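Only one chain is included here, represented as C-alpha cells and corresponding to the form predicted on its own.
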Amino acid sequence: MTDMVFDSSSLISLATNNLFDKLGELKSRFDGKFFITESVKKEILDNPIHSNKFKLEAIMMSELLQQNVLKLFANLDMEKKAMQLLEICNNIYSSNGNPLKILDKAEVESLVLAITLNAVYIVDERTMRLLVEDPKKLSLLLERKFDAQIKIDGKNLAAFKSEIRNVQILRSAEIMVVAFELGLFKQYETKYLANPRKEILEGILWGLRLRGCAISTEEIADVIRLEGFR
C-alpha cells in the first residue's frame, strides 16, 4: 500500500466518529506511511488541546503521533512551495472582481505534501476534492454559495493543474470500507442487528457524513450496493 497524506477534515472525521483504532488497525496491516504536516498538526492538535471544546480529539491525535500511526512531516522548502501554491488558488475563482479564498494552509501544504511523496491524499473537505477532480462543478457550487456570477482564471487554474499533476484523492469513508473489508468492524456484528454487515456499513458511512465527510447519499448507497448488499 502507497503512503497516505491525511488532512485535517479527515482526522476530524475520524476522530468525532471513535474511528482512530480503526486507523492503527489499518497502518499495522500495511507497508505505507500516514503523514500529516506540520499545519494540519497545528490545526487538530496544537491549537485545539488549548480548548475544552476540542481537547478529547486533540488528546486522541497525539496518541497516534506518539505510537507512530501518524508520522509528522515538517519540510521548510515544501512550506514554501506551498504558499505559493496557495496563493495560485485562492485567486483561480472571483466575483466581482475579488478573489475568492477557497482554501487554507494546511489544505494546501497536504496536498503538496502528497504530490511530493507520490502519495493518496486523504481528505473530507468537498472544496478541495472539486477543485482537482472537477472545478467547473466547484465553479457552480460557489455560485449558488455565493448568489453571484463565478469568473474562472484560466491562467491560475492551468498552473494549478500542472502542479497537482496525477494525485489521487480518498476519503475518511473510502479507507474505513477497506477497513470494514478487512474485517475490523466483525466485532460489532451482534444478534441485535437484523443484517449485521449492512447495518454496519451503513452505520460507517452515514455516521462520517453526519460528521464531517462530504459524501452524497448517492454515494453511500452505491457503496452499499457494491459490497453486495440490497
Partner chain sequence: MKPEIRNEIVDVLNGSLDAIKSDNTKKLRDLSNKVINSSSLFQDENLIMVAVITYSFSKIYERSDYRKYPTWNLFSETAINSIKGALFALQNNSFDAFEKNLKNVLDVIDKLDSKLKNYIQDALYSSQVARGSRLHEHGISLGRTAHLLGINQWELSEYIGKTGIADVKEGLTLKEDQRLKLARRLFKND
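Having seen the form predicted on its own, the form predicted together with its partner chain:
No partner chains or extra molecules come along with it, only the chain itself.
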C-alpha cells in the first residue's frame, strides 16, 4: 500500500480549479491515505480562511479534512528532521560564496513526510521537483537566471540524495489525467463541445497550469498525444 503526501502547491491548483470533488472520488479508488502536514494545513486552510479572496477554497478544503479525504499528519520529530534537511537543501547551491536559500520549511516538511512514509509526493511547485529529480538542471536554471557561476556543494547534495532515497513525484496534472481516464469527467461530455474528451482534457491541464501547476506547454501537448488525441 502506498500513501500520498500533498504539498500546498498541488492542493492550491486543485482548489482554484474546483477539482476537490474529483480528488475525493479518486481517494475512494485508492488503497492508501492522502496526507498533509500541519504547515500545509496552515497554508491551505488556516490562513486563507481569514481572507476574502480564497475563503471559499479554504472552506472546501476543510470538508476534505472532515471527510478524511485528506489526513493531517502531525509529528514533532518530523519537524526536527525537516529543519536538518532544510539546512542541507539551502546549502547545496551557492553563488560567489553566498548560499542560495531555495526552499522553505513547510515544503521540506512535506518532503520529509513523504520519505518517512515511503509515500508518493504530490507537488506542483517547480524548484522542489527539480531539486529531487534533477539537481543539475536546477543548477543550470540558477546559473542562467543569476547570470553567474553556481557552485554545487557535493557533500550536501550527496546528503540530500541519501535522505530522499527514491521518493517519487507526481503533480496535480497527472492525478487529474488519471481521473479523466477513469471517466470522472464524463458528465462534461456534452453535445455543446465539438470534441468533448479532448477539450475536457485540455481544459483540465490548462486550468491547472494557469493556476500554478508547473507543467510546460510541451508536457501538456505530450499528454494530449499520449491520450490519443491530435
